[in-house]
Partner chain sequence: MPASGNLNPNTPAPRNHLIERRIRLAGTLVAAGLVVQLVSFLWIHPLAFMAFLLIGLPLVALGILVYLLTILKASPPAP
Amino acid sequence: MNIPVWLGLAFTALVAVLTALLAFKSELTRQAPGRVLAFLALFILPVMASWGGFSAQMGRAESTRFCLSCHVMNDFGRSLMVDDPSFTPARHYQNHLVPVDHACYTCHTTYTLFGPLDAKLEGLHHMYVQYLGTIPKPAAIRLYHPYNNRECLHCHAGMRAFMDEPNHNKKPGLMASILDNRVSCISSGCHDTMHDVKDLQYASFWKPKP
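If we take the form predicted on its own, what would you give as the structure of this chain on its own?
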């Protein structure tokens, strides 16, 4: 659950006020109510404030805006607006087939038990590279692992448009191979055009109507 930023700030402010009160009125801790207040101010509320801040930032890290806030990701953001339906990310983004505010996280999170945790850990590595490492050129950026059909099937499995698509059924057993991840959705000749940032200079871009 993502805690609102204002709630975390409220806890932080309350901790500061109560800590200041106890610092100037240390005699309050001589009585049981004062000791309870000290316990709240020095232990319970700081933990709640820390959790609130952590939760808010983890929620922010799932946003498209956050993912594209690094300069090296600019071209990946631009690729979402390419006016060409063969660009799979652009087609999904422009047609709201994924939540536009969480587009990157939606497609690049592994849909397994620890998928969200893995995505956040990889995000920490990205932050390290951004500030302390060597930033690669956009065209050199690659996925950590081959893209699993599971991530596509999380939304598409069972869809009539997907199951009845002629190209998915043109050969006996092809659909079963797709569902079992034996034939990749992004293999050559299928949905193989992704962000393709190296060729953006030749692309035309869609401009949404105001």
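Having gone through the form predicted on its own, I am curious about the other one (the form predicted together with its partner chain); can you provide its structure?
The text that comes after this line covers the one chain and nothing more.
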């Protein structure tokens, strides 16, 4: 855990002690200082603590570890370690082209105004399926919406390796169609290997040197 989170937790603990004090000694509020204390401890400070806690929880919900904490995502996590650069997520993960501790979120949020919120709402739906629905087999899982090039282009637009790539320019207008999502980056014959969990049993895995 990083330092801001520790500080936030210490703050929350302090506020909890103050509120508990008021709960046990509510006669403190007979005097003016006690009433000020009550206003702080029962209103201002808990709002601050909860707000901080909420944003810290939201941050955690974007972590690779969080995504992989449900068993059904195991194979998707393993697919990041496949020893084959044609596996696009594996290539990005192993070379730190996506932030390692936010790998899934980096590719699976949507880069729009409400994208981070949408991603959380879909996450809530995932939790609903996980705990109250029927959990599908990993290989049967599909995205709720077709993958939009926008998410790749968030990083790749303007990148020399992407813009100058001969395959992206082999037909007139191809680059324009990629840029506005008329030709998908992941169409077959292009970058069509992502997690491929159904064939994971045949894959070999990269072992980082200790």
